[in-house]
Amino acid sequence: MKLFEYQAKEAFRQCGIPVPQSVLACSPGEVSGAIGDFSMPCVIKAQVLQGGRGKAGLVRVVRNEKDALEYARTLFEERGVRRILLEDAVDFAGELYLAVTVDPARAKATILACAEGGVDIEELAATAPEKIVTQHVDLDRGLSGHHMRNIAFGLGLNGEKAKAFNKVLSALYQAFRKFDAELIEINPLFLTGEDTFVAGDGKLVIDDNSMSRQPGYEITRDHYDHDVEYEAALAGIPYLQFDGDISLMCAGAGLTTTVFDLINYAGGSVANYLEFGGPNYTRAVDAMELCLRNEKAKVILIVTFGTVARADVIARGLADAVARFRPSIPIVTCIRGTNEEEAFQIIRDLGLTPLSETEEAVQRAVDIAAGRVS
């Protein structure tokens, strides 16, 4: 689960990162009322999920209460942003990057530190990567003393700026534990005059696998794009919503991403990615229902190949997703799997033909979206 700034900025907090004072608005009137208590020049960072918001025009720094409040505006009632963070502007005399995630590989915390923060971490691994700092932590041991001078020598810090840094590293990666996170991330970590170091910005990404740790959190309309994908959220089943015609409605999460590739590959265009393998199999009168919400789908491709998600269970549910919706686009089979001859004539009493290789089912949902066969 990803965090919005302000969350993860709390998170630092509770943890004893130095932060910016801020407060978070939620309508213009609230920026309006707050606004006085903050010095010129000031940061208004809208609250959205999202990288690069600087370049995108969701962040900036404002000279004046005029601005401001212009500013604010703008975001809520044109770019329709929810939330927005007003901030103390940081007077700083440099920038890091620094980040906690997990290698997998390894079983291991991993540091990443760059001496050059508030650029795209990702452009400068590829273009430069000799400037990032990694460190591998054993999760067991935990962070020690020649894990953090390793990585303030490497970023060329020493005296007491090194002891500043050390001092958020070791904070950093007690949030990255505290909060069971997947990554956890200040880019930029503003080093000031004074030699003391500040978080710019925030990132927090949760293990969904730990929310039941992590009671303070809870997922919103806010994280998503689209109201489907919230409402598949809530349900439990995964969704993702794109800009194609093909509504996809997979058992198996590897399945699900194999036909969205044959799908591109043989021309065509995902309208939804959905995928109610595992616990969801018998649901897919619910995962019907949520590709049925796409308006963008002019055909919905269905294909799933199980063992103990039983083939004529899967068949049931469609059958009874069809009588419950009765369907205007056509629909697309191929459902492999245990009883799989009981699902064939379930598919066939429905007036579908029952396909039995992906490929050839993936063709036809693309013929079908291209207006090349009904």
Second form
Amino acid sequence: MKLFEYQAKEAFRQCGIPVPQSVLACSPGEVSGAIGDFSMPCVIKAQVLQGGRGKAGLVRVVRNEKDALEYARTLFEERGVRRILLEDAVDFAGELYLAVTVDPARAKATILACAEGGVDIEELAATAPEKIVTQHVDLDRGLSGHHMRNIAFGLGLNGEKAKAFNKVLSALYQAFRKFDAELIEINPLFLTGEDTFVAGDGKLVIDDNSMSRQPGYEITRDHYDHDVEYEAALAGIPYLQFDGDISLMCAGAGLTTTVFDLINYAGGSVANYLEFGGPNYTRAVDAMELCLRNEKAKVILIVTFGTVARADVIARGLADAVARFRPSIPIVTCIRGTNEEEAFQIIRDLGLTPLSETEEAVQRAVDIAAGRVS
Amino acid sequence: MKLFEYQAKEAFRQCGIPVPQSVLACSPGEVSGAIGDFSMPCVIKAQVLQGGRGKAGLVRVVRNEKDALEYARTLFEERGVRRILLEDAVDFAGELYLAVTVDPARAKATILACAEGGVDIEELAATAPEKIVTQHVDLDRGLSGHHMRNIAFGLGLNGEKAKAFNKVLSALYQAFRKFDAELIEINPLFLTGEDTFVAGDGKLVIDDNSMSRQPGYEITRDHYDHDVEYEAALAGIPYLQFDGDISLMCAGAGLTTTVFDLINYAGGSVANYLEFGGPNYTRAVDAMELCLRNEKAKVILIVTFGTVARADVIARGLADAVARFRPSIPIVTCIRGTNEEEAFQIIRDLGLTPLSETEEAVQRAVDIAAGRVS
Amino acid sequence: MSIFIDRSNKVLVQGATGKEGSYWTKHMQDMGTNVVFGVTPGKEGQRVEGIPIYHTIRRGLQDHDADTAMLFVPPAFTKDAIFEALDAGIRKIVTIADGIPLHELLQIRSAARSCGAMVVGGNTSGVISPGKAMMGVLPYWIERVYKPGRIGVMTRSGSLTNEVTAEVVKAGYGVSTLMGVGGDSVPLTRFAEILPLYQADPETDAVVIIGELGGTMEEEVAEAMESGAFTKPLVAFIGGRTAPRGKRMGHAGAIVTGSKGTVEAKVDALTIAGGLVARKPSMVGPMLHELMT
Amino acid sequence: MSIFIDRSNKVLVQGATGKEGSYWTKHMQDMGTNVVFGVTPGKEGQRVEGIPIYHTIRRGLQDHDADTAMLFVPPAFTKDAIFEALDAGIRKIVTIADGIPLHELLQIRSAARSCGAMVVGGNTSGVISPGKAMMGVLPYWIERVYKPGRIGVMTRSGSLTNEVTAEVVKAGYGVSTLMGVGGDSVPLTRFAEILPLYQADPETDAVVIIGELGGTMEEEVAEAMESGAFTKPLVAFIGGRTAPRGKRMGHAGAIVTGSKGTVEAKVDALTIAGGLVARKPSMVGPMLHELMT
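What does the same protein look like in the form predicted together with the partner chain, given that the last one was the form predicted alone?
All chains and molecules follow, beginning with the one already shown.
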């Protein structure tokens, strides 16, 4: 789960990483109530998850209260932003990059640092990889002095600067561990004229498998691009919305992704990706309800090849869903696996044709969406 | 450094291991001031480092205040005890043994547990080793659920008993780590009728190499058998006193121990073991001062074969010591190693014979002590 | 030969008394797997499908030999259960748990590597040598997928495994050993770590890998081929070629960051290394034919 | 052949700029050791005895190859320095530090074992193959001790090493490689872990071990002999035979607890395994004669 900047910075604060003074505001009224506490200029930042907020006009330095209120109102009312962060502007002498993530092959945490922060680090990694200092850390052994020396000397820091930097690094690593982070990043990490550091921005992605021990973070509408995606997430069913007209209702991430590819190869376009495999395989009714929410869909394509997700159970769920929603758009099925003969019979009883080859089913769905068959 | 029971129990308390209510008293007056807070019977325990206090009459359950004061006075005045612990008596249903120590070969912590506590565990280990449950723990990975299950099920504990036991075990392991323990032990660990556990006794030996990060523990006269041993310890020079008449003043633990053996083989007896190798090799004056404190010594035997501990430096130190103390007993030297020719000359200038074979020197010292030569 | 498990392996089952554990223990036995005992703390003395249950592995090993562990243990307890198996000297472990915390995956993998153990999973259907032995939740009864043969299959995906393996069988081949490494972003054993076993296996003629976007496991396979460590014919199918960048499609592993882990990068690497990469599952069979004739 | 270090090894020195570090770096070079660079954080750009100093091992390795590390680092920083070397891929390390905290000794040893490294020490004088190379603080200039030859020497004690090795030389032999494992209660490398190197070394005809009371290292040597893993002649001298039980005489390792680690137990084990155990240092030379003629 990706946190908003204000949540990431609250996590930083808890772990002792210096952050600028800030206030979260959810309405123009809250902005005008809080703005008096800030000396000008200050910074206003839309709390959205997309990257490149600066270029997108979602972050701005404001010179006075009037500017602040005006810009905040624009964000809330015109840009659809739900939360903004008012923050002290930092007077900085330099910008660095610092992050901790994981290296699956080495089975270690990986610290990434760069003396040139505030930039697109992926671009820098591609064009000037030698500027990025990397350090792997074994989780059981933890962050040690030599790791910090490798990074600080690698960045050309020494003396008081190195000491202050190591405190931030140490705190960031602790935060990485404490918050079960997939990625924790400070970009830019401001170096002030007094050789101290302040986190200019904050990114924290918590591992989804660890959310049960990271209470207090709720998914919100802002985490998703569409209402249905948000509702599907609340229902615990992976769902992504696209602009096409074929609604996928498949079981298993790998298979669904492959059907997504096959649709595109066949010249079709996907209306939504929905995956009801694993523990969700009994939830065909919930799955179809979500698929039917997408008004662009011209056909529902169901592809499964189940192991534990028995074909007969899925087919029965489909029958329930059809009985309940009586969908007006055609359904193409390719439901196979354990007990598939029984499944085929249930599908025939629904008046549908039980296909058993994925590519045939894909072609049929594409043809239907294109109006070539019905 | 071996802690006193009261110190070990204070460490237990800090880590959440249940211990009986207790008060430390350093005089009969302090006992009478505190005894009123205890319900009778209670326990009085001499705070000395020797094992087998029960058999030695240094621990007693007292039935009333009068008994308590009388016994405390005996300990202070007749047994030379400096501190006693007044402690609530525990009403127990069972006694267990639990300890954490290190396994040098496996490079792990080792937990030892036994359902039969309150006994001499070394004897039990020798006679009924199958009764002792062993569990190794990697320090970097820490104590984990399966370690605790192996121990609790191995001891036949389950349900609430196992839960309560695991809390003690977990706390004891934390204390082992926190206090850089060489050994931490609860024997007996009382099991009460309410399925809770209380530490009846406490042993904690802190690694000598870790004392600098374990502040608050001072060596005391009680840590040593003799005044000179205590003074030597304060001076940082390893020194042990024995009943013989040959005073060893050697450099290097291995060599000193070997000279100790050679003296015994040759029919002699050691007055003291003193080792002034390593960083102490320049301290011949301090070393000789300690040797001369032992009035039983009839001869001082100096054996060194130095690497960093240069022979000439040691010989010069010896010359300083002789000049300062003008010892009345003979000195036998076998000082070799780096710059030994120079050392031999210094020794000759002192009017001594520079021997260069350890066994010859040992024989000479034994002969002198026996009055066969002078 | 089976590269991971055959009938000579003595398998202990952690979490054998649960619903899933007992159900699949029976299936594992039915396929020929030699299950020697089960472990569920607090349930010693019970029996499941004829096998005795112990509180701990240590207690089970007092009465039985075992060299392999199968876990039906919830994700939150998986690290502890695997450490229990490793501490007991078990060096082959399969966990199907879906949802093991990321940092614990790193710790498990690190511990396994440092003692030379192979832990397969999590988030996998398991490992099977059809007709010989099975560990996990694999529907060996689906004959058009789990047919014995001479093709090794390594897969990151459960659902796609059936889809692609059915194409292998349709082309007239069968499976020597199928290894599901799982869909987590940190697979405890990686494709390239399994390759040497296939290379050494006289009963494996070629290998099919079923990959997906994200991670670098497919690139590591290409490296093993380039270095000459793996020389048998190899066909890959990699899902997610048209997946929109930055969208997370199902598996934790299947997310693209930067230029790494794109399907294009994987296809290029494998192709240059001499493998064939199928765009569609139906191409896998013909490609095997092409390489093997 | 040298079993640990010879002139082909490229040695980096951690803590090279300190008084002890620079003094012994020069001696190591004088004896022929190939010292390639030194490491002292904050002192990059300096030179010590002609070798360049770097902030970190990583920076040194950008300019030089190295496969071996010698530490002149205080005990409190030794774990970090060793982990730095291990992380940099160094697999042969010697530390002379006296006073490494006990729990850190366990952690260092555990880390070294899990990556197949050999870390020798702490609280040792070091390792020497006389006439070839030296790591540590060994007085190779004392000719009646450090004479080249064909006897391997392993020792727990610095002071006793000179005493006993002088007897080896007096008997007409010399030293192939002397390994000081150190006097800590947790030696980072144990006698039995060095034995296979002596066994394989064509230039070592026999081994002398210099042990003492406490610990189980001598018993492990006996086990290696019993199992046939070590078959060359072996003579041991073990100090502390008459030491009073429970008294700690110097070395942390030299304390007797229970029935384990007594000199009697060690002597019995080694004798049964076919070794000879000297009561006095002067018996070591004659015993070597006895076994080798």
